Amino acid sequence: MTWWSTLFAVSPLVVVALGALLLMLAEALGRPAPAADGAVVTDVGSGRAGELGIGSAVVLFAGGVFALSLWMVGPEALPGAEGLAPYFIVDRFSAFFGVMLCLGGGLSALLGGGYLDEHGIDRSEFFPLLLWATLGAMALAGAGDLLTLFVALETMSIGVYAMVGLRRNGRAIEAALKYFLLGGFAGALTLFGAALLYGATGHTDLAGIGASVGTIGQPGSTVPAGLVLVAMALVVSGLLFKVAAVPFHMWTPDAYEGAPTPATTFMAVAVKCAAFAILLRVLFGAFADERVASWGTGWPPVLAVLAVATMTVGNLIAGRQESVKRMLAYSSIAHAGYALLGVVAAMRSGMGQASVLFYLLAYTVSTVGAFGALILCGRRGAEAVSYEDLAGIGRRHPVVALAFSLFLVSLAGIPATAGFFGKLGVFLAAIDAELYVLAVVGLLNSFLGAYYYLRVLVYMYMREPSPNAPRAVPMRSGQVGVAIAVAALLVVWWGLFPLSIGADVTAAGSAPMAR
């Protein structure tokens, strides 16, 4: 019995695993599709971007299934679950992140499925990618050990460079190469964080770390202070990069602009997640003493302002770009310091992590929504790149202009919307925290914000292109299309009956962080 509950307590993972290695096989044994030209193909998932697009929905929901059954059936009654402890936390935390990251991944593959084909993007390993890299993300959301911490940060970035560079151009070699060193330079912080909090206080699971760090000042310690804190100050900056805040937040535009719109799409909803994940993991296990937590001499000030400077900065940049997708990077930063109000909130108000995981999940829809009806604006050779591009699109393409409108109003927190309970429950949260001016900053950027998404508006139902200008010319996909409905759905849905999915995400953020 305690067998097949562990087994069930990892099978959202083992599911993503296996299927991953069986899309690998199919894709090294699979025919390639016949070239239109006739030309002579050597890959031989040439042509096939579709099928394993759906292959690879189909895996990421199954593994969401299974999180969301282990979520049913309750990580507390499975006796084999204590026993992964602490490498691996399985508990309603772990599960919630394992339901959105294959909800996210899932969608993006979806995306990827009919993106490549109508671009001719033929490169099939796209697919094993995104699924080792969601499978890197659900492991480090539910990583207990700083072992586990890297194992599955560096699982899902590698996969992440990689899709960045698919295009093979020089601005997606380009923006792959600084990812890379950039992230190789965020890990290596990390790792060493990690190698002196082990120097520090003799453990790597976060729960022994905090209970260490909880003796520091107590008779017959021998835990130093300030090598805990330079330690802290070195994971917490390593974790920050992947979170995108501010000042780790340069390789963001480059990347997500030089990538191919579905794997921009996995970074801004899994990549930021899971770093979230472990962020609240981290601070809230390992650093959770009220001499590193207070407001006075711990990182909650610290946190406030790079929430602040995030938020800000994202907005204001978002605002002065011609490119929506470099305008959807600078805005997936700004959600950044959004959330990060929200941990530092959770530090005095009891309702602070439940507000960021809402936050997230109401990001990570209407971000695949947002991504993905950018996709559906333009065909090869006439891709929606530019605000011009999209001018006059309402009027052309009605349907497809109403579904770009409803993500980008979700987006900037407008009611009846999943965006719009996501930022109110983080500025409720720091007002319940007796942070009155973060919420009041917060609430002037969310603002701001409103700015640059609703000139998209403007653009699309005000303008016309010029004579001259290209237009974009909409494509057909069934995948994109449902991915989507899909999104639509829940941001409408969680937008009307926002207490459907409350007490759930009130669960999921009461979870103990470490074990």
The other form holds:
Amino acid sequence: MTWWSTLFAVSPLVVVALGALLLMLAEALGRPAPAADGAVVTDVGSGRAGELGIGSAVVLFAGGVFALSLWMVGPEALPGAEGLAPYFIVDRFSAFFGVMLCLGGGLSALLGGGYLDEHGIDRSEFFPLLLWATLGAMALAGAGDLLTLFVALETMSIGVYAMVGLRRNGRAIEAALKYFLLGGFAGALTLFGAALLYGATGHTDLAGIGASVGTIGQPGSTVPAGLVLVAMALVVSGLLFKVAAVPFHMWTPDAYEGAPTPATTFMAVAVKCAAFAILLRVLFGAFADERVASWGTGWPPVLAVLAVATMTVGNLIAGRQESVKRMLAYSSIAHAGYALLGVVAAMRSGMGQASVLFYLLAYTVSTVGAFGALILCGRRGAEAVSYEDLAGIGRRHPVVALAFSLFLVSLAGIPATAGFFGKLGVFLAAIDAELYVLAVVGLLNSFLGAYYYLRVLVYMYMREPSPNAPRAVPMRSGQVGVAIAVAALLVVWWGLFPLSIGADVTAAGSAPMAR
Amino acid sequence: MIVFGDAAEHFVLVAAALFTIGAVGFLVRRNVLVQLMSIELMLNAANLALVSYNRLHATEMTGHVFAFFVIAVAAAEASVGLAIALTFYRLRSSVYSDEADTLRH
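To test you: the structure above is the form predicted on its own. What is the structure of the form predicted together with the partner chain?
The next block holds the full complex; its first chain is the one shown before.
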């Protein structure tokens, strides 16, 4: 019966893959036929995006349920799961990310259904692409081998390139072009680093690489230290591109702004979380030896500098944006900085990895909600983009404004929201690792960040639109509403009862990163 | 140089040179198609490194298998990239990434 439990171990991925195949069929067969008598079809494809959006959300939530049941059973108890290592590691870490990525992807799919219908974009290939990209992200979170790492990374990225260029207008294609070129470059860096690692150590699995790196400097070791260092730098910089850390963040604002908002949501949520998952796996699976992972030598001081630069640059530039979508893009850069702080702290603190996981979870629900609320504030032909577009919405559409405020408050890290405990966890981990300066810098940065989040609230509640400006009229969409409601519920729940998942996060964060 | 071993050394040096040419080409040139070719060159440099390193670790065929996966992924990536470049050309009548400048403040 081993094959049965092996199948169960990969069931989240299998469910999403089968669902994606079915959805591709449904999408192809469901295309409206051209009118036979030459009559003009006026209502081509209306409502199709909505149905496919619900379909893909159902598939992704089903994948999430399977990941959750895998978590309940306990991946350690499955006899067949070991056989998949190192190509796919079934542990609490990958099950946790399975749930998180399915949640983020499913909510993005709901947003996509509402958004594409409202804006009359008849491009329902969006949903199969989203499912395949989520599959790549889930595989990435479980990758314990450089081969799986590269294939999963590209599966995720290629889908997202196409999602960004969904609308064939100048801005979207420009965003897709920039994202594709820099993403491809980053992928090539990672791959060449992987090839060098293979050459230096003779292993492509992270555990084997870790063991070889551990022998550096001992008598009889044949592992060349310089080559490993170059390879590590290449692999890690490729991954830092994906999490949008400074100085690899240049593509982020353009890609986020030009992409259709549901694709932006997916990029901000699933791509970033999966990239952090594999970053943790690589750093603590292959480069956890104290020769490369101590404060004196190795990656922690470099990553610490990058974390500080990332949050500071993200926050400073976000405050100067006139477009809310672009502001959220810079804010996602800043959030990558806070999460990197947790990664650095995990070097010495046992709670570091758990703090990163909780941070990503809180970030996922808050970001989905914020982009969802932004979608809801706009109408066909009148997307809400700038701060001015949001003026006065607090009085005219109080529910939308309230939801938007909740998510922004959570992103800013104000108490009684999930985002507060996310930041608190990361800072406590930094203090636990005796990185006091980093904790203080992070704290100062979150004050800086509060400024531009609260500025949106000021516009929504205290400003009136200028008399001749077009008034923002929120669209009506049950799907977007449901996605926002789920996100809001989770933000409040984890904000009031963070300890309700504290033990789970700790269990996921303390799994060994490679085997 | 003990780093690369006897047999593989020269091949890996070629791979490193190809990778550098690709990376520099990507950063210096502004023609989207040339940039795409540069990325392909970098991927192929990695392939060459993988295959030649396999001579050092000859007990298993990991490097060769890895190279096949890379070829498949590179093909998929090139097709999406060309589609994006083509659409960009249709909209702008240009293949220069300098002209992708509407998303700026």
